[in-house]
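Encoded as structure tokens, the following chain is the form predicted on its own, with no partner shown.
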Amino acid sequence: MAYHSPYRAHPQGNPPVDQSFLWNIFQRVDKDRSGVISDSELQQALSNGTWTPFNPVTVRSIIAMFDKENKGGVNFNEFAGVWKYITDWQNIFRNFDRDNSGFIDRNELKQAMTGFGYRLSDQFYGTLIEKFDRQRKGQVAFDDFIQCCIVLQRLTDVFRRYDTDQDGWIQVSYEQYLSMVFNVV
């Protein structure tokens, strides 16, 4: 089985950012001037397309993986990373919304995650939109969809650490089986 790091990949090679440009961004998301961008204040400015609050949780996970010194926000560099991940996310969420709807569909979402080198069923597929369609119309939005690939890497993290033969199964006794999905969640 073939696992792959969607959000690792910089798959666009997007040109690097004036610094200049970014400054101005990270100053007016940083709406209380303390040099520091707070999850509340990033779900603010970022846009998921939809007329809805980007996800808190997306939000909480994006900024966990940039805040280095745990402070509970990003600085102007750490804001770099974000603006750059957050930039490489909307370009492969375009490439897989084939239909340009803003949201990824169940066909567009397999597409998407064999692109990323997993392999599920067709059942599963439905569970992921079930699990992450907050707005309950059958697929997922660019918040969504970008909550969806952190917490299937996460899993994948975790089950391979226990898949030491690389066999895609593993044996695990139920409180390891807890702690697994706890340190994900």
The other form holds:
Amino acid sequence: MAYHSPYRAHPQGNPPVDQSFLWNIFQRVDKDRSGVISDSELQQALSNGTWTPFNPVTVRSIIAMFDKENKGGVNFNEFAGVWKYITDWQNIFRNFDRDNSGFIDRNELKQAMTGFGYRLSDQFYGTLIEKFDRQRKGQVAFDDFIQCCIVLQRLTDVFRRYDTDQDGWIQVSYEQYLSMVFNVV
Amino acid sequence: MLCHGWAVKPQINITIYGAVQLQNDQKTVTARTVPVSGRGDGGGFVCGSHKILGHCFYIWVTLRFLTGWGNVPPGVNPEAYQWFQTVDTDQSGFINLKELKQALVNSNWSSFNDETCLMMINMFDQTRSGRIDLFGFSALWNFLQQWRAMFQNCDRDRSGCISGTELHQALAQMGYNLSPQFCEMLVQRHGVRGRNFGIQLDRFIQVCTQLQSMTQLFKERDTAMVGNIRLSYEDFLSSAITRLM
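Next, report the structure of the form predicted together with the partner chain; the form predicted on its own has already been given.
First the chain shown before, then all remaining chains and molecules of the complex.
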């Protein structure tokens, strides 16, 4: 099965971060002192290592993941999750970005995805690079890499819900197909 | 037009002018008044001995705007040409995501969301550089005009946003056979809470464009026209990824 055990939970393995260290960061990111870090505050604080603004869509996806009350931002408790999520992705990304260029190419992307359990064709990796390469370099930057993984994970989840016999194929009606895709993107 | 559509976001010192006029008579605010006055913040580069020069530049821009003076390349909508100069704030000859986002507002004065701006840039980026040149912008201009007209048409109660019922009626008119529940789901997902709950113009454009693209894909696959398609995992992934972003 192509998608038997693709990458699921957040990357594991980092020791818990010191609270006072986190509080320090939280206060610096929370520029308007509202107690909640908004999309734009987080975007300004994040760097993708290439001197271009962090992908706003990625920021929105991450905030939405941790923002439990739908308040359009994260409080200190939720920020701990955001911090861990991003640093864990950073470690993964660094493993594949061997030359430290801030980008990973098609082969590296394939290695990463294969490591997460995805089994996809070379042609498909071409599509992924084409779609998630915002800077048009033929490679994927850190922020776009996270976004790519989030989208793949959500699409896989929704596909699996419909593929009840788990044979890697689904049969869907027009409206089912539309709601599958609209719920993800 | 500001009430039921999109507009170039006015700069600080003319916001009041635009807003006052908007309240007095919403229909008299034309597309031209805002950007012409928007150049009023030319003060940004007016400093010291360059003051007179800057002033001349401001008058020149205003004149050019009022008279339509300038060399409009063939195939470019003259109105789009004028807007392009205003939206291209760094004068690079290209519109990037930030410039486009700053330029477009919904009827509740919120900026267009990033996803819709990114989608439109991808659609009209003929140079494959992540930015739009003048020709792409001209096509985008026409695209926006059409959707704005459609949006106004769908917004039957003139609330400035599209409700589930309005969306259902509108999509049926466009030829989509979708259930009221599905339309309601779209509004719940993309709607904005305010005085009236509904979809703003940016989400309306995003939803309709995606719907168009997904429907086309479905029709291509449903060759026997039975209303069902069979998709493999990878096929599903690539269809969603290539069509939607």
